[in-house]
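Listed next as structure tokens is one chain, alone, in the form predicted on its own.
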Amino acid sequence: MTTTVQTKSMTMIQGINDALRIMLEEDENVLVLGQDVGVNGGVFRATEGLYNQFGSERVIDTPLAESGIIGTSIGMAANGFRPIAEMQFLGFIYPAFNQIMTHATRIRQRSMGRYTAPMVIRAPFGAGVRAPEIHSDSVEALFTHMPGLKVVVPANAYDAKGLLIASIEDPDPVLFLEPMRCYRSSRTDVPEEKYTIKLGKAAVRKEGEDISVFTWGAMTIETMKAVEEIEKEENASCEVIDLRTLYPMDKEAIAASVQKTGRALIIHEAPASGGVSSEVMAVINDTSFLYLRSPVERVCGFDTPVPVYSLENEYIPSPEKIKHAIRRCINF
């Protein structure tokens, strides 16, 4: 007898909602907890009704002070709760990040085991919306450094949902990363019912033969879009794999891939310089270098803060800057 999955179009925002919704119902130890998460529903609207249905207890609007509600939810962790910590922007986690450096990621082993931090600080991250400024960095690499800390970033609603729940099961603190890009960009079937995408897998948007293309977050829209006119404009069949987690990152489907194509190119949004791109690039050096058919190539946003709403078409990478990139490596 088959069993039909029923199915929802949603939005990444409608993908996050439901996730939360779904893990507040099942486990009364799940908490969500920020600044304005609750009666307004979140400055994105991702918790939008939860304050209706669970109440303040489980709902709970904070206080402005990023580094109280991580500090707060790493003393819930360690005593049974499975705290979701809401951070209005990435921007804005800094005065948290001795909480999580400190307490967060090293608890487990500061403790032999004893206690761990079961907990989840969603994010919104990433320029392209024309926010001020500090509301629109991509500082992942900074987290990515951190031993004992997970960083995910889904590109779809599909994969928020079951990402989401995921990490809210997971029993080490998990840094969930939203791009804010692809909060209402686009639509995907999401199932309705409870399901998780194993965290530190990557997913190939696109098999190809010529080239592999790396990406994550809302650069993967911008890299699918190079792919498809570049096939069009060229004889080249292009492979995109997103990497989903930064952290612990998918070795595995990094070197098969590019042991296929023999030429790699990473894209990112966040700098280059100390960037998650250096740490693939490491990752093909030890797995596949014997395999390379031109040097590795990647396209990333330049070292400076994000700019003024007005310049960020010129710090984002475009499909442009995509296209040329791969049109290197191939040509080489």
Second form
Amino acid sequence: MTTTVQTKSMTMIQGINDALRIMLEEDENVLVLGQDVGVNGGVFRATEGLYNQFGSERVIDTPLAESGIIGTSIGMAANGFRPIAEMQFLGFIYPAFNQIMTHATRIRQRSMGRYTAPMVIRAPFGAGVRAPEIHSDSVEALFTHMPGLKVVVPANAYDAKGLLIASIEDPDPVLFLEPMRCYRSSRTDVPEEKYTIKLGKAAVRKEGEDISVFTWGAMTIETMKAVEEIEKEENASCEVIDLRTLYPMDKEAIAASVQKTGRALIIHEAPASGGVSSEVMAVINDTSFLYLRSPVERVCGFDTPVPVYSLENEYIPSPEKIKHAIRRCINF
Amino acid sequence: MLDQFPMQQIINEEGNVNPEVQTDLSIEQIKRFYYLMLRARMLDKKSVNLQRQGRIGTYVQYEGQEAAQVGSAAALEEGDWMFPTYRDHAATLTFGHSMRNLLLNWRGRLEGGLPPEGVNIFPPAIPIASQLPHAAGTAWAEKKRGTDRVSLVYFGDGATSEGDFHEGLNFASVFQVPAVFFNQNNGYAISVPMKKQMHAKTIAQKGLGYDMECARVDGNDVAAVYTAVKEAVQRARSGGGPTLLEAVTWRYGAHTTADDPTKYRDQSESDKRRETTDPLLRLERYLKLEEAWTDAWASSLEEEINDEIEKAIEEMENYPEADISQLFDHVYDVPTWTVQEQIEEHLAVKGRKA
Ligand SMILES: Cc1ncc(C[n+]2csc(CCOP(=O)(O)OP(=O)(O)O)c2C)c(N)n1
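Same protein, different state: after the form predicted on its own, show the form predicted together with its partner chain.
Below, the chain from earlier opens the complete complex, with every other chain and molecule after it.
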């Protein structure tokens, strides 16, 4: 007997909305809270329709206070609820830094497992939408450096839905980063029913033989473009891997790919120094050093604040720069 | 609390002066306020149009809040400090910011945050309430140095929920610094109305916990705003410590040009207010009652302002493109080697020399 899975073509924002709806329907302990998530449906419409369907006790417009949102979510999570807290933009999460770093991440250990904080923090992030200052920060590395927290970054509707549901069901706190540039940039066929994608698993976006290109989030867009172009321009075949979870990282996928191609390039929008690329390099070093045929390279944002929007196109790693780095690796 | 903090008013909606208040504001001053508010409003309306035409990016409008911003800014003296948010360009314009630069801000240009030399205005704060401790800090520095300069800081009703609001007020109170915390209560933080933001009935009362002078004024009455801020500024200058002021006002339009207010409120409230509580209409009524209004005067102002705005737009549009160097300049006093290498690599790929 075959069962056909009903699918629907969705943008990433719709995939996120769908995941939230499914989880609110399934588990009465799931709550959505944040600034403008209720009546307004979220500034990006991620929570559109949820307030009307589930009411103000479950889809909650909070006061304008990130520390308060995360701090109370920790309390609710420790006391039986499953809060999904929205930060309006990742660049505004900083007031909550203390609550995440000193409590969400460690309440499990500090209480020897008695209290836990199974909660999801959703946050749009990244440059390229001509947003005002601070709205465009890519600071995932601040959070991959927080033991006790998991960090997830989808890049399309299918992954967003499956990873968000998995994050909500995860027993630990998860930071779920949503690249704004991917919200409506493409559509994918998404099953209408519930499904999960295991956290910590990368996805091979494109198979190839000569170089492994690792990236995530909105940089999958530039990376795919660069790879498509260079495969026409040079006699090269590139493998593109979307890490999807930045902590814990998919060590097996990284190793398998680098051991096949012998070359590696990492692309991220965040500043290079201290960026997650360093961790990918460490994994490559630990697992695949003797397979390398060229030095591992990275193309990243600069060690500068994300600029005001007149300069953001200069800031975001361009397909040109990615191609340049690929050539350098291949012709080493 | 509403009784404890009555809304102070000098000129009411009909344009009549409250007989119970002593005011030494002259007709000339009121006419000056009218001009400044008209200037602010015309720039705002024009900016919304520029955004619609794609000539500037996302824009934050303040229409309806002109009395609060102009009245407060006009109470400052040269050398004082101003800390605006993203919505306070009527205040910064009044305090001497350049119109061209204010427009450049909405083109995603760093120059947008840069006031003329000698004018102490911080770049507009984007993270809500983060500017309050800064204002307490500059005021504290002036106090330590023994000057009589004050700091004036703007923030919205939503900002009162952030920790920085409370920390800023507390520091100002503990160290008795010359700061004025000027709240524009426009009723909404994006979609969230005041009653969801706080259980308190007023924002002014939040100063009580810090034993701070606090008051609530009609934020659409420029005379009341000016008078209250002037008093707070004088108290601060003379060593009397900080003040929290709540100016009750209303934003007519959307939160920003990227927002759709019909999702969360009935915009007919704005239409109604344009005919009743409007800050410019009120002065027009007042000046007519005082027989100090002529249509010729009003239209000459409009013409003058229009010319100024057109000129600023031209300057904004002819302003040279942002150079890549702005990405790297001023991040550090001396660029680190990582930044230096990144510049070189970037320019090499683009085929340009560093
Ligand atoms: C720390 C922080 N969180 C969230 C935001 C997103 N945001 C921008 S404006 C705004 C509402 C601010 O409301 P209010 O303080 O009342 O000022 P208003 O915009 O009405 O002038 C929000 C939530 C932000 N800029 N900073």
